[in-house]
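In the form predicted alone, a lone chain appears below as structure tokens.
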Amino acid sequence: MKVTIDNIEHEVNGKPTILELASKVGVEIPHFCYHPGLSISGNCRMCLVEAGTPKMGPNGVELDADGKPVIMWGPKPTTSCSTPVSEGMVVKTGKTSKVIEDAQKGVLEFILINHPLDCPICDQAGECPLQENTFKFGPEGSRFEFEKNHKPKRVELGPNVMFDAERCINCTRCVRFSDEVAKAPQLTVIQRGDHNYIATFPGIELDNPYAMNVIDICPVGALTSKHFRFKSRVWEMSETDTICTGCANGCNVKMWVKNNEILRQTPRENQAVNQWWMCDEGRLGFKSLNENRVSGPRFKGSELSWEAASSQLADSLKSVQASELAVVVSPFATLEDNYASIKFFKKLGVKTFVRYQHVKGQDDHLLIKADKTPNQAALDLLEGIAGKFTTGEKLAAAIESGSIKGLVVIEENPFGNGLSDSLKSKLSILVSFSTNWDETAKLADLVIPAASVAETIGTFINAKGIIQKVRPAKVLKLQNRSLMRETGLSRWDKHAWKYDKWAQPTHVTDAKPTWEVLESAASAVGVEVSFKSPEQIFSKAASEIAVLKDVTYEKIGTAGVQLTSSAKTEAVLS
């Protein structure tokens, strides 16, 4: 099927709408109410086009004097979001049609009649479709000289969403999302005419597990986050493509950072993983990446340098027999950190490796998984290298019996997950590689601050068997942001002078990736390892694990790679 848009012919497969085809071939048609993940409403009238089809005569398509098909144009502009293409269709957008150009200006003029025009204080400024479309397609000024309608402001629709009715343009995206995607019909449109706006039903809050997605899909600043309001302008933050580690789904997200502090997470489209959405719990889960962080190594409460910490780690490991040492690996850590830990301690002679499960509730209809860890599937793969993992219950029994006298914890919290505090007295040494001050870190003799998923590079395998990569959105004390190629940079990061106070990070953690700490301590304990970078470690793991054989960081990219067999595939032991 051939369709012509703005005098350019396109070959079309399937039966897309005009707007879908235009988006695919790079033709811009402005719109507000349309969203690819929602039903078509067609109420904003911004995506108008002229559309026509060839006139059919007794001998087929009629031709004009120049030998070109005669086009039967529609009687009036049509909404491109709701009009499917057909064979030979000819479409004119505002780029080639004065009628459509004027129509779009008129639509925007009507939308802006009662809009407060408070862009300087609106959280949406800088990423606002209304703002952008007004600059591109709108009128140069307004003819409206009367007082605007006033509607409710600062309305708390629920625990996480604030609403400004004066900014609402009644696109109904939020209403359709609640009904169709979240399966929680909590929103409706009330009042009539130019007085209408959205609201929750009486006695109901907007509190479903996906409620904050309405903030992302709102094409204006009507729906804002109560947690992010007035925190930052969008251009002051860096954005880094990474993944959410709140559960086994591994939703694709953008992590937004200012002054080395994460201010928000927003979903990033990936049709194979999370489509356009993410849950509220995952969205707000970044707070632990900012707060209560372990910063700087400590031994029995005293601060250590990194050199002293490496020596102390070596001394601690030498203080117990390898047969009396257990290592707890983590489904919260990257595949690279877990692989490096298993390899390091196996060369030391350790045979007891422990893993914990973190299952809570049930999977829901959309994204939320009962498995609250992002990398259990990676541990399934690594079990072929580590040997069968011991459970937390067996670890507790081994400590109680005295067969385990030393415990190394890699980014896990066994003392917060069933291991009794009283068992600490039975351990000669407890070493904790920790991102936060959890129960285990507080009890540990030696605490090694570990880089969080927001400060490192590494891979995670989700419940569908898709391997994805996290990227550093924050920097650590011993890192230079401008040298971190994977890290997103804001305008401030790119152009600030080193003496500009407003550009100096104020939330910097003194930590290192686990693999890097182990590599530093290797020679002191007589272990030969070669951990040079996450990518190099991944390549080593891929050479030993069959299902990862043809996978590389480059192939993983920002969308991930679907592994061809289940995460239970046996490793090819070296």
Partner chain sequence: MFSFTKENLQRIEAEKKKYPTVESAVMPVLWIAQEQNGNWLSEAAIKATADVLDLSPAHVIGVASFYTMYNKQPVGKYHLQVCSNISCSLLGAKKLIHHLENKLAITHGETTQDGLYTFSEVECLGSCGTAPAMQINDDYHENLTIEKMDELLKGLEK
The other form holds:
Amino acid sequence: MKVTIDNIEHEVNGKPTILELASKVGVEIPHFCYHPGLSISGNCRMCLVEAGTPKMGPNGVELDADGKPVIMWGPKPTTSCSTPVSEGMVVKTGKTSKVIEDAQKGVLEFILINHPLDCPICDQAGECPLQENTFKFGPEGSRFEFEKNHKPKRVELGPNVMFDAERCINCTRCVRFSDEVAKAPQLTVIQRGDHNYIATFPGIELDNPYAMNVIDICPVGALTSKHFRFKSRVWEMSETDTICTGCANGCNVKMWVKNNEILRQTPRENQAVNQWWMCDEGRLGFKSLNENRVSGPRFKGSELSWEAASSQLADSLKSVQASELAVVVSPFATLEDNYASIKFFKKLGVKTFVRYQHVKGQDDHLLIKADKTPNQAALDLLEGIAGKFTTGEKLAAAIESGSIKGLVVIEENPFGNGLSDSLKSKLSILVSFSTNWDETAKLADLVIPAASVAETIGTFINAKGIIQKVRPAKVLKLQNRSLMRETGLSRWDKHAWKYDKWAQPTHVTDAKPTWEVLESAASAVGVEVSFKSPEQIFSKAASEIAVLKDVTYEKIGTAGVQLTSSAKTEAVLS
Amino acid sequence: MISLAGYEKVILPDIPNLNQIAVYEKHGGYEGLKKAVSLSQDDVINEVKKSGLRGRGGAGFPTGLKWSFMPKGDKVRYLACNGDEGEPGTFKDRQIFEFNPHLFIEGTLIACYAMGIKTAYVYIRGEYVKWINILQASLDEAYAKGYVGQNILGKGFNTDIVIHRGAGAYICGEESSLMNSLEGKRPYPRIKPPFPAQVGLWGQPTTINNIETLANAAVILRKGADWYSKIGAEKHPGPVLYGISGHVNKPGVYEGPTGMSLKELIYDVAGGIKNGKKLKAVIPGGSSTPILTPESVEKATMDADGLRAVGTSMGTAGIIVMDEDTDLVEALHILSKFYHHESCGQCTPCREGTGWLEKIVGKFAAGTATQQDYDLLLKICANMEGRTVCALADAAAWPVRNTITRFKEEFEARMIENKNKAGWDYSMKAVSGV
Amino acid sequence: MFSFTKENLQRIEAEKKKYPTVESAVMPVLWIAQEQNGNWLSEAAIKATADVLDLSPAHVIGVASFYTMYNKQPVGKYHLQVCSNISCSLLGAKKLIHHLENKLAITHGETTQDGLYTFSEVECLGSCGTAPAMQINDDYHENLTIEKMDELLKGLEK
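Would you mind giving the form predicted in complex with its partner chain, to go alongside the form predicted alone above?
Full complex below, order starting with the chain above.
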């Protein structure tokens, strides 16, 4: 099928709408109410185009004097979001049609007459479709000279979402999202005409697990996050394409950072993983990446330099027999950290590798997985290298019986997951590589601060078997060069200002990726390993695990790679 | 020249107690239905097509053609009878409910038979409690007599008729809004296509007809399409209920043939202008239709072509007459306020434009408007017309556009610059903010 | 708190049967709720409507708030709804409204202190041929004059 938009002919497959086709071929049609993940509403009238179809005569398509089809134009502009293309259709957008250019100006003028022009204090400014479309397509000024309508402001719709009814342009994206995607019809439009605005039923909160997505899809600043309001202008932050590690779904996200502090996390489109959405729990999970962090190595409560920590690690490991040492690997850590740990400790002679499960509730209809860990699937693959993992219960029994005397914990928290504190006294050495001050870190003799998913690079395999990469949104105190290459930068980071990531130590954690620490202690304990960068570690792992054979960091990119479904069974030993 | 002389009333005949089924039957009632069920469904639709009946709800779409759009087959389908009657100047359907409810019921049954519909919903505006009760009583009678319900007239044809009460919203007279209202949703008009004949009530094929249109269908089957098509204007034939209101001596609903001269209706049928005043303006078909000057009234006949010739349309045939003392600025202000109040708020241009129009017309009413305001009104109208899902934005823009252009001098006289010229108090200028 | 009477629950069941979906019964059930609740819809009445139809309360308040005839606050014993649209205004509706407002000392949407009258200026009632017109609760009163209106009010006071 051939369709012409703004005098350029396109070959079309399927039956997209005009708007879908335009966005595919790179023609911009401004819109507000349309969202690819929601039903069509057609209410904003911003996406109007002129559309015509070839006139059919008795002998097929009628041709004009130049041999071109005679086009029957519709009587009035049509919404491109709701109109499917058809054979020979000719479309004019505002670029080639004065009528549409005027219609777009008209719609924007209408929207703005009752919209508070409070962009200077609005969180949405800088990422606001209304602001952007007005800049590109709008009138230069307003001819409206009356007092604007007044509506409720600072309405708490729920625990996480604030609402400003005066900014609302009634696009109903949030209502449709709640009904259609979250399946939690907690929002409605109330009143009518220009008194319209969205609301919940009095006394009922917008508190469904996906509520905060309405903030992302709101095309104006009507819906804002209680956790982010007035924290930063959007252009002051860097945005890093990474993934959420809150459960086994691995939703694609952007992490937004200012002054090396994560201020918010928003979903990033990935049709195979999370479409356009993420859950609120995952979204707000970033707080543990900012707070309560282990910063700087410690031994029995005293701070150590990294050199001292490295030799202390070696001494601690040498103080017990390898056969009496157990290593807890982590479904929260990267494949690279787990692989490096397993390789390191295998070479040291360790036989006992322990893995914990973290299952809570059930998978829901959309994204939330009962498995609250992001990387069990990677451990499944590594089991082929580590040997069968031991459970937490068996570990407890082994410590109790005295067969295990030393414990190394890699970014896990056994003492917060069923391992009794009293067993600590039976251990002659407890080493913990920890991101946060959890129960295990607090009990450990040697605490090695570990880089979190917000500061490192590494891969995670989600419940569907899609391998994805985390990228550093924050910097560490002693930034590793191999991490810096992928660190998300804001304009300000590049040009230096007082809030750039390297400027002040306020929110900088003194931690290192676990693989880097292991490598630094290797020669002291007589283990020969070479861990240079996450990518190098990954390629080593890929050479040993069949299902990863053709996977590279480049292929994973920011969208991930679907591993073959037989992933678990095909793991091979080197 | 089409005139009331010799016209025989069929929609609202002067027969006492016609709302009672026995009286109705005595005067040919339900004969049309009997005729219909003796024909094939297609023959009934063809008869209606042949009659030339055009919808009486405002848009004037050919009824038979509309019926023929319903797909064939076993799909569940619905009829929605539009008795929302909210257009200012329109008060005809309530007369049918009150004085000839069975004619409407009969027409509804004929439509259901022709289109294979098993359920018809009668949407009646919420204020019409009295008429809902009258219709319900008549409907109960018709059920008892076996005209409605199961195995109608022993022909194995089943149809239920359900009355649905509105609750005060002009937009529900728009057919797709009416469907959403019936479905219990917020009554926002739907994007078309798909049209109701494909995807209507509850996703099923649906036809929406006005109450008066369905009453006409009963007359057509009773009297025949040939008889019907000879009444009134050739291309827009049939009886029509003229609702005449405003400054006339005898306001009311009058049945006559289409194509009557507007003059006859005002001066003869409705007894002329009150208090011997002169005519200033007429809105011929409910508040949305463009207003006419006295010169146009002289020429106008009440049918689609006759009214198009003078730049307006038939609408609901609700004729609003205004005498020489009428303040047209205030009249327009009332209408603009109405459309602002009734905009559902779904589409941007209508939601925002109706309020803006009202505010600017309000400046004219207050005497603080300027030439810029006048020009701006026309530009806002242009940004509203044809830019929305339904026609409410057009309905709001047309009265403004036509009143301020056709009666320009009245609006110019209310501009602040002209007030000053006339030596009026100029202190208002501060209010205008100019 | 609001809960439907047994009798009204039966009426609601009958209304539900009239439509292919339960959602469609929301308007008739809101009417029943308003009637039972003294001619207005409290939040509790709207919630009860949602519950009895298994709909989200947000949806039901979205519907209820759209229509003008569902009263969102208490109204007096007599709800005086005077049309001020075009045909009524041509024949003096505005004068009637001023008269009424002065007489009862209330304006649009207000209720007299004794709870007897609520006045609302309403859009076209479909009484253009018998203008000016008003509705007192459900009843139409047409061809109004100031005198006729005074008489009507006198009749109500008794």
